[in-house]
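Take a look at this single chain in structure tokens; it is the form predicted on its own.
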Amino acid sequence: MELDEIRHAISDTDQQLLGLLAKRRQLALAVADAKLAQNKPIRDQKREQELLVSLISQGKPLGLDAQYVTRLYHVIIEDSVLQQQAKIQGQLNGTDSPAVRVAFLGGQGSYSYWATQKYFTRRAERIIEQGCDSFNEIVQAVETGHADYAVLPIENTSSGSINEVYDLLQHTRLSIVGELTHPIAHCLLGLPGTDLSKIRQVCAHPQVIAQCSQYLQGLSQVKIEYCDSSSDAFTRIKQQQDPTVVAIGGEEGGQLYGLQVLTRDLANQKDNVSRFIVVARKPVTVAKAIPAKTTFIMYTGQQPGALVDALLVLKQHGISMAKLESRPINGNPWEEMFYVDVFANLSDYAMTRALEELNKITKFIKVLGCYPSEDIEPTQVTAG
């Protein structure tokens, strides 16, 4: 066969593959209702196992290695699981939409434009977009009506807590309602052409910039400049036109602005990952068929083991905390508000119960929200 061929060849095995993807993910979903109608959890880990080594054994004759196998069907597993997810959740709460309104940092390209995409492709038919210059204009536009959601990156693998989008929670009446991770992929991106030993300007966001500061160090007489966004910082490139000047961002918002990679791989972490929560004007039910999460914060006091005594009530419970941060209350010097993500569903009697204690004993305690929890660990396979 001549090369021409063996192109188009791949090209239809390759629109094959496709119609078989779509006609699994649609089976996929109408498991999700026979789940829900015999009251099984969407997670059946046990299930997954048995299909991965029965998939890597099928493999083994037509060439496909076990490591091959795993890391595809990991990918369309964890589909699986978010796409029921996503359906149970709307069918329950009735969020169901052919369009919603969603406000994000930046504009299109930024890694929030990404994670807005991601989030809400398997929610609705039709994203409508308002990209926000601050972290306080996505909350405004939300609690005045002018959009549904907002999705607001809060903590990274590389820089940590966004501390700006904590403070912001403890004030606001919107609800998290979802979260979602997402990888992020620091490029150096300019101008077709550009000439890395003629740099002098690299422009970026705050965050971006302590997640590539070991890279950054190494550039001598090199400017940086702020933006509010990794879409601002692509547009001063595309506007400015000067081969000086770079941006760090993703590769593929780079390509939305005519951008070319110049370097990839800044991040001070190799696996550099952001996650991002969802919020919105009112709270969500969150199906008992999928694992969740509650976040809350409280306020206990500067009494000695006044902090020791509020988890030991979730230790006493049985509850699992996935995350503690501490954050200054405003006007009280020397004072913190603690933020909990927890394992835990609100409607759980052990939630239920810990936070009557917990209300007890703090000065202050306020859910912020119950939502499903998105970590798919993928599922392991022992080796035989």
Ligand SMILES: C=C(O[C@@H]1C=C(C(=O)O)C=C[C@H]1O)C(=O)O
Contents of the next structure:
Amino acid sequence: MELDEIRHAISDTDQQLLGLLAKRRQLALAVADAKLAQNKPIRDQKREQELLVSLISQGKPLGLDAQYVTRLYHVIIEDSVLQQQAKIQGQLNGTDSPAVRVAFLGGQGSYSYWATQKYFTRRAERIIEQGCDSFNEIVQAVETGHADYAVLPIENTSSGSINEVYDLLQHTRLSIVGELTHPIAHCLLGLPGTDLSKIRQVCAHPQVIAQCSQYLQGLSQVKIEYCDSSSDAFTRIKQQQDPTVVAIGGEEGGQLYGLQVLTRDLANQKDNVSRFIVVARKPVTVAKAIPAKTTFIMYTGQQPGALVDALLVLKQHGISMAKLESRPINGNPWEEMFYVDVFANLSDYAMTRALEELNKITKFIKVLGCYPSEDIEPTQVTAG
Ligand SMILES: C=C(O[C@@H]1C=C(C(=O)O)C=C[C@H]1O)C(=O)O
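For comparison with the form predicted on its own, please write out the form predicted together with the named molecule.
The next block holds the full complex; its first chain is the one shown before.
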């Protein structure tokens, strides 16, 4: 066969694969309805395990190795679970809508832009993007009704918690309605033909600079220019047309601005991942069929053992903590507000009781939201 002919056959096969993947998604969505009717959880790891074992043995005689099949199906199953969760949540909360207005940091190509796309593509036919220059502006956009949702980065595996976002949560009336994680692969990006040895300036968001601090220490002769977002950094490079100025951001984002990758993997941690929260004016209820997280803030006072006592309440009710963070309380020097993420649904009996008890022993407590957990741990195939 000629090259063109073979490529034609590949394209035909890919089209069939896409058709089949779309069909599989539809079937998974139908499964979600059936599970809801039968009061069954969305995730069924026993079924996933059986499926993987069977697919691996079916793949073998076809020359498809176990690792390849497993990797592919982890992606397919994750999508299938998240599609089902999004559908059930939309139905339960009446949030199914053809178009959503979403505020996020930066413009097209910023990390928050990709996180927004990832989260809302499953939930709406159209995303009306509202790029903002600061976290404060993003929150304001939703508070004032100019946007329906905000997507905010809250923590990162290299730089830790994003304090500015934590502090905004202390004072907002908005509720956390969702979360997602997104891999953040920092690259040095420049105009085509940029010579790495001649760069004089690096443009990036302060969070990005913190996440790449070790790499940047090695560029001692280079000036760091703080930008509002990665897309702001890309825009500057494109506008300035100066090959000695480069940006740090994601490869896909840089491509939208005609920039080329000079160096990859700049983050301090190899697995550089950010967790984003999604906030809205109205809280949501999480279906029992979906694993939920609840976030609350509390001020315990400064008496000895106050935090221990509060955490013991969670222990007594068998509630596991996903994260504990503390931030200063504005106007009260040396006093700290605790932010607690737990693996629990706000409507669980244990969670209701725990909150009642915490209410009695803390000086202030407020639930910031209960939302589906989007951490879909891949099912591993066990031998035998
Ligand atoms: C589609 C289902 O829901 C989930 C997704 C699965 C899949 O995509 O194959 C398998 C098990 C469940 O965790 C199902 O239960 O069959």
